[in-house]
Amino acid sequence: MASLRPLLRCAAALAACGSVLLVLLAPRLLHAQVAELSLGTTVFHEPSKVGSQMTVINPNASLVVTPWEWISVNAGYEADIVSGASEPVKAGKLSSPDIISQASVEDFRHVATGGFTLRKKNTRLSAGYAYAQELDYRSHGFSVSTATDFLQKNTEIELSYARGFDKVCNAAFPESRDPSLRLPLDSSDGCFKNADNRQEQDIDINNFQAGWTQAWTPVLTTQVVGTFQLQHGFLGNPYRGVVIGPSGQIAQEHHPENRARSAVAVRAKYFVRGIQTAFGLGVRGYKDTWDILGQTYQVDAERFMTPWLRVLLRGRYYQQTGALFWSDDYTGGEPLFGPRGQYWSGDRETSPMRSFMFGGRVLGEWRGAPGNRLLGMMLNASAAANLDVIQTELDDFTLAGLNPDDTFAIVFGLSFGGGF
């Protein structure tokens, strides 16, 4: 029950601020829309027989406020509720079973932003502001994008950019302590409190994204997004230990501070009226400076069951290489100098892998009228519900050998919307 508590707090606090705002602007809403707030819910689980099963709980508000036709101002609030267990110790296949146990893990982030949105004719310019907070980490960052269509708006150019200022804590050691000599962080008692055994390390990252979105009939549209981003700073696990020698010395996890990220995605939706249903078609390339290579294909067909209901299914299939420092077992003979003797990682996401994602959504939407509101307030109100299922596929990643079986994740997630 003491788990759920910081939910409800959250749950009562939004409550109240949505009855505010309902006071505050009640008389413009008799007139005209002025405001957009949704809310919803998305719960992942990873099952585990042997005990490293993790759950998560995302409650999420956001409210946008257009007071007048050139501007809108947006503010939101998520939170990550997250309980289960997890390996600390990635061991190699040369490593001992007993070097594998469990870690609780519970954790409380949360997450607010604010920003606005500019409009003239048929350009617009965006800017927010975001602050996460959670036990260990603390980040805060802002973007900025610009958009603007033309060629009688079938065509939409849209530029970005994102600035991430991050802190990390970590255990208090020296810079000059040789990293195959560090130990992982055992808690997160102390952290951001100037306690003597903690330290805090910066992790900076810079975002560009371009996209290109074209209207080439009216049943056919096509996207183009590239993105690219530049990380730098303490880019591993503070709590992950690798086990590094035959011993069974362990480790820190020890990453490049550089990383450069790239991806293009290309996506295509046709809408066939004779059945009433939108076709998509999604295929995205990523590579970065650790050498993974990545590939991810993805399909959805969406179709009007009624004018108000819409159902949809998806698929998706992704697939990428290892690291260019990766091992399973980093105690077999890896050489002392070069890429593997001087990083280690125990994140099966740095590992060669594929996974397969199925799901479907099925979403209710209604519209009102100035004069005939639904439920007396609202021009326009919508209800969600979708459910996928992940199944992950490790090529190259054991714990002491044996392959891990929290491998199998499933998401749910509701959502309401209005417009008033």
Second form
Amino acid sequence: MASLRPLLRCAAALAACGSVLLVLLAPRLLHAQVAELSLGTTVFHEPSKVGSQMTVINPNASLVVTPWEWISVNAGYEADIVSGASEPVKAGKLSSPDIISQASVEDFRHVATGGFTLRKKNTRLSAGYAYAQELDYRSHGFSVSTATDFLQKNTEIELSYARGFDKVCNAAFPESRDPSLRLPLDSSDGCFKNADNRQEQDIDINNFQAGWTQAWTPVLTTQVVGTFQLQHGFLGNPYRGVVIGPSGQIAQEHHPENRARSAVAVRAKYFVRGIQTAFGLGVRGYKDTWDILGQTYQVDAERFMTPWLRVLLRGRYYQQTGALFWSDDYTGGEPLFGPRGQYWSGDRETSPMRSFMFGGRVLGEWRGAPGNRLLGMMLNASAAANLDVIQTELDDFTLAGLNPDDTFAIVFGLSFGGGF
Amino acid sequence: MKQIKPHHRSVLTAGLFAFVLSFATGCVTVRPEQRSILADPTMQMKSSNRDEAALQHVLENREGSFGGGTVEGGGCGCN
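I would like to compare: after the form predicted on its own, may I see the structure of the form predicted in complex with the partner chain?
Following is the full complex, with the preceding chain placed first.
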């Protein structure tokens, strides 16, 4: 219960700020649109016949208040309600399938956000803060961004920086203990409660991003976005054990403490007047110092079916190589099955893979007017439903030689919004 | 004479293309009265709906890659 106090304090502060704003702005609420409220829920489900299914329910709410044209203030809350099961020990092709077992996973992640945006002529400046907590993780995130447009608003440049101060719970072992002798965390009991058998390890995150959006013709825009991220700290999963010895010796997953990640994405939007449809095309390249190379291709098409209803269809293909230290089995001596230097991983995200995604969204939007509000109170309203399916193909990842069957995922969401 | 490897050539071509484009922006003038389609919600790079952020959250937790997400922009139809 004590772990929830910071969150409750944060929620109380947000509620107090929101109440003060609403009281101060109530007279204006009757005359102009000053508040946008959004409510939604996303459900992620990954079925499995052998029991390693995962379900994440993500309810969210956000409020943006714009009392004057030059400033907006926002606050939000979301949660990840996680339930399912996963394999606590990663073994490879040379191990017996008997070593694989499932452990139930239950967690509740809370995220509270707040921030503001200032606008002046063609420039805007935003700043925000996010606090997240779950049983075994804490995160403080600060972000600033600025954007400006010029050349008759045909060119827009945006720069942003975000800094994360995260902490993850781990088993308490002396720093001098060799990583091959460290055992995985068995539960979140005692985490962030100063328990003798627990410690908190830092994760520092620095994130830089620059974006350039350009309108080329009345029906064509492009965007180039570059992202650079530095991570430092404990970057593995404390619960995951990896079989690293032929005799079945298990050690906690051991990843490098530093990771520099960079990505460049180029995308375009083109409107075909003949069929009144906007087509999007995006390509992204990714590289990091763990030697993971990724490429992403995305297409979408969106069209107004009626003046208030639009439909979006999207498809995506993703492919990545494995990390330099990735091996499906660290027990077999030299590659193909064997150790890769001083690190070991049981994370499928560090293995070579590809994925296909297909889905879409239906979005309805309705507009009122100051003297003719929707339901007597809203200047605009929206409702959306989205459904996407993701199929992942793991080239090299096995659970003791067996291919995991939780490679298909469904993402379903509903959201509602209103302007007051 | 030293041959340029094919993948180096494609990187050079892409770099040259980006360099030329960066100067070409000065010639681009989509006038305000021509911006009605650019201001259409379907032409925005970043959707105001939260489903894309939620989807991004899912993908980042299932893949080794990160970054290159959308930023605001596309068209405002203002001026």
